[in-house]
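Below you'll find only one chain, the form predicted on its own, shown as structure tokens.
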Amino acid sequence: MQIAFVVYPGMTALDAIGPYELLRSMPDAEVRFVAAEPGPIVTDSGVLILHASHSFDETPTPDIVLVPGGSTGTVGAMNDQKLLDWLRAAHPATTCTTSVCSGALILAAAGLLKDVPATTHWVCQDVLGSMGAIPQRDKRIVVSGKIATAAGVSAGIDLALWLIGEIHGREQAELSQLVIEYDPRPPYDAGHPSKVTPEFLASAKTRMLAQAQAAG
């Protein structure tokens, strides 16, 4: 099973290396990092450095695609026709068509979500509602035919798993959990917009915003 991670400046690493540490341990997957041209990437730290393994010629017909998000880079990537032509062009022959985070958002620039559930970051539902798809904001996961979109960065995790577990079963799932000891206990509860206080949401949308206009 050929699995195609997309990769692009500015993406944001956890939100691919997440669901990679776990797909990669499937029985018969094969990962790709893909992009226009095989060579390195430079994530939105501006410090960490992927490497695309392949191009998107070389990787026409994966059966999973992982599109990832990016606090720097991801308007970027809905601007890149070579990523968007990509997408349309392998989705149709997909087991599965995903996205973590900001992710979604590329997807739906692709036209794959147009009038389809989905979910992203918490601070992009609105902008995901405006490109033609059906914000989920409470949901982590949503699985719409064969597309399934995570909420935020940490959501690709979640995501992963579910994939291992709608193909390997539940058996495996639980083994690849177990194996990277996924078992998450915050010492915080705050992790979802939910669970803070109107003040401290707008606080933390207008720092979020201006850190990527400073990066940008």
The other form holds:
Number of protein chains: 2
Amino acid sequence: MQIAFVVYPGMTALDAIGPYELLRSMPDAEVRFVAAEPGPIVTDSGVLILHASHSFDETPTPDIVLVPGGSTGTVGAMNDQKLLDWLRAAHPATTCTTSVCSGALILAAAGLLKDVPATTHWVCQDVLGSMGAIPQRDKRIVVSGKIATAAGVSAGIDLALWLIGEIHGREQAELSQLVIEYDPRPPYDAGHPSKVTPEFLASAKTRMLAQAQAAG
Amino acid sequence: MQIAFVVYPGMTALDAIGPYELLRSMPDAEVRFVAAEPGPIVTDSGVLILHASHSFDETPTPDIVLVPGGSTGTVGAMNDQKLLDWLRAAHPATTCTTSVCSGALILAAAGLLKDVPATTHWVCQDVLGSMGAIPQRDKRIVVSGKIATAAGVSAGIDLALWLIGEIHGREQAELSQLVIEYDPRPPYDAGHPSKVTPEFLASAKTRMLAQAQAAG
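I would like to compare: after the form predicted on its own, may I see the structure of the form predicted in complex with another copy of the chain?
Shown next: the complete complex, the earlier chain at its head.
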């Protein structure tokens, strides 16, 4: 089973690395990081560099595709015709096509989310709706046929765990969960818009957009 | 505030990338990935490559150090004298020296955990004890003075969130949590040894050790 993580400049690393760390433990999993060409990819921090291990051309028929989001790189990826063409070509033969965070906007730009229920980072839900998808604002994972979308950044970990259960059953999912000791105990409880005040949410949105603009 | 993530061959990427994705959003944070020399580092999957952005020599006085674990690379790092010397030299001036997963064994190899309460991946707790630390088997984060250790892989995310709260207070921690939408809802509940049967745990241990040996 070939699992292709799309990588692009300005992506958010955890969107891909969270799911990767679970999915690679599946039996017979072959993971790869794909872009137009193999080589270094500068993520949205401007400091962390990941490598694309394979080109799109070398990866015509992945079983699973995962498209990460990116605080500075999403718009670029939404306008990257090679990336979008590859997604459109690969999708019909996948077992599951997935996105994390603003990666859903890239699936939408490829035309894969028209009238499809989907989720994304809370800050991107309106944009997702404007692109023709049907935003599911309070869902951490949304499964629509063989398209599965996750909410912001860390939600990719839950998505991957769900996916392992779908493909290999509960025991394999539980094993993978135990291996990465995924027994979350966050010391704060502000990880979803419903858990903070409207003022705090507005402030967070302002700061995120300012950071993305400063970096982008 | 300079935050140095140690990187080495055979490391587990999520151990570092989880905390990185939170810590980099702190005000005035400067993140860097450090090794003996800048350049590519092959992680424990053999596929994912990260880059060291800076050398140890360029990073003599980081404010925060984070040492990740690695399913195939921990032993190598425990015997890497340059890495250990750098840890010993940097530690006295840090605000906080931290590890995730089997990274605690590397701190121990550097002599920083003698008689220190600490945690690590559940599969490494006995080894940690044999190296002179005081294992805290059921703790996800253990804070001993300015040394903070986290349990396996995904526990680094909780560690980072705690650390942001310590340094910048609750509001900043909550903001960072909201930005990565860290509102975990794992679809299974097997992320800790206490949540599975002894037989399942033994099977998981066998499979992990076999994988590490096959890869290493």
